[in-house]
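Starting off, we have a lone chain in the form predicted in complex with the named molecule, written out as structure tokens.
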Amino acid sequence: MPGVIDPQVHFRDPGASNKEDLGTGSRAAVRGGVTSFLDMPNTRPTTTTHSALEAKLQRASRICVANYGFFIGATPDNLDVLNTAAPVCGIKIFMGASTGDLLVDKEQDLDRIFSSGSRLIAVHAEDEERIQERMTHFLGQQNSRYPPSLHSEIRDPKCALIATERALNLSQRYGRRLHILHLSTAEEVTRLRQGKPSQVTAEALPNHLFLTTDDYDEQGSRVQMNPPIRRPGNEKALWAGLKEGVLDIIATDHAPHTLEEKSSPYPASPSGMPGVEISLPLMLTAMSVGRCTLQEILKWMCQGPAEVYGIPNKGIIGEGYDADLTLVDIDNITEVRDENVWSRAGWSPFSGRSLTGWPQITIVGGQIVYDHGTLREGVTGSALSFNQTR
């Protein structure tokens, strides 16, 4: 099949290479059949300036074994950079705070960004005001122990719906290209089903398709993320959204934190889970039990991301297209285990699950880079280009 494009990862480079860097992240990617990735700007320093973007591109060209693209991160006052930095796959706006300190939540700042320029805007849609209110309400008691499951109560479905609605309104007001990242609730699917403008696309994560709040019992803060995992039932709505085309693509939001960090008591435990190397096996496993077809996987994970971000010559196998390919054995059954994870994070929220369908060979730009469990030396990825005419 064509190589998977993972359109949302956090490879922590620069700033936290003890958890991941562009080298280790891209190696984990090819292990999972992912040949291109789009990396988020909440690094340290943040990717919010021309020089920070340039430094990432330079470093990626030296150490990435998969093809790479980067988001430029929005702040309340870097509008000029947002519209001139290149190449970028889009502008990332954290409408609610998550890992790192990027945040744009004031109406006049959001309005200014949506109204100037034409680049794709990708939003982390959670309402900061409601998050803050609920943190104060739920975490108000000094010296209390809080269960990680409280995370899904604090950042409740309404936090997501309010912000998604707000982004849709801004996109409609200015006709601005909008991509809603990691949509997680049944309420948002219903909202989009009622009316999804042609300039809007949306994404789901395996985390929200295959985990629910029931998983806190065994995994605790390992499954803490933003937006949080949801009550059982929401995953069915996300699957339905994907099937209907209300949701367009699948990303992982690969967010490596160490288990040591995760073992801090909630709310000091960080949000996010590694996932870049497991998404294709998870989806192939879903296929093996009839939840989706191979054609749908190709649409959601290969062709779709190329179309959403306007990446030329990627996403399908065809004459004139780049030879980014993965050969999968759809009968291979292998259990996910923390010790076998390639990401420097060294664990997976899917450990213990036997998945059916694993990449055996991954080819980037015509060269074999991953071959039956080993990495071949000497292959490097290329910078992606973006042609956004939508």
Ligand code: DOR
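For comparison with the form predicted in complex with the named molecule, provide the form predicted alone.
Partners and other molecules omitted; one chain follows.
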């Protein structure tokens, strides 16, 4: 099948290489049949300047074994960079769930970004004001221990719906290309079903398709993320949204932290979990029990991301397309185990699950890079290009 394009990862490079870097992240990617990825800007330093973007591109050219692209991060005052930095796959706006310069939650700042330029804007849609109000309400007791499940109560579905509605309104006001990242709630699916402008796309994550708040009981903060996992029933709405085309693609939001960090008591425990190497086996396992078809997986994970981000010559097996491929053994049933995870994080929220359909060979640019559990030396990926006329 075509190599998977993972359009949302956090490879933590630069600034947190103890969790992941562009080299280890890309190796985990090809192990999972992912031949191209798009990396987020919340690094240290943040990818919000020309020089920071160039540094990441240079580093990726040396150590990435998959193809790579990067977002430029929006701040309240870097509008010129947002419209001129290149090559970038889009502008990332954290409407909530971030700190420092990467938090853009004021109406005048959002309006200025949406009204200027034509690049795709990808939003983390959680309402910062509601998050802060609910944190004060739920975490107001001194010397208390809070269960990680409280995370899903603080960042409730209304937090997501308020921000998604806000982004949709801005997109409609200016006709601006908008992509809603990691949509997680039944309420958001319903809103998009009622009216989704042609310039708007949206994605779902395996985390929200296969995990619910019931998983806090066994896994605790290992399944803590932003936006959080939801109560049972929301995953059914997300599956329906994908089937109907209300949601367009699947990403992973691969966001590794060490287990030591994850073991901190909530709310000191960080949000995010690894996933880049497990997304394709998860979806192929879902296919094996009739939840989706192979053609749908190809649309959501290969062709769709290429179309959403305007990546030429990717996502399809055909004449004129790049030889980014993965050979999958659909009958290979293997249990996910922490010790076998290639990500530097060294664990998976799906540990213990037996999955059907694992990549055996991954080819990047016509060269075999992953072969039956072994990484071939000397293969490097290439910087992706983007054509976002729509």
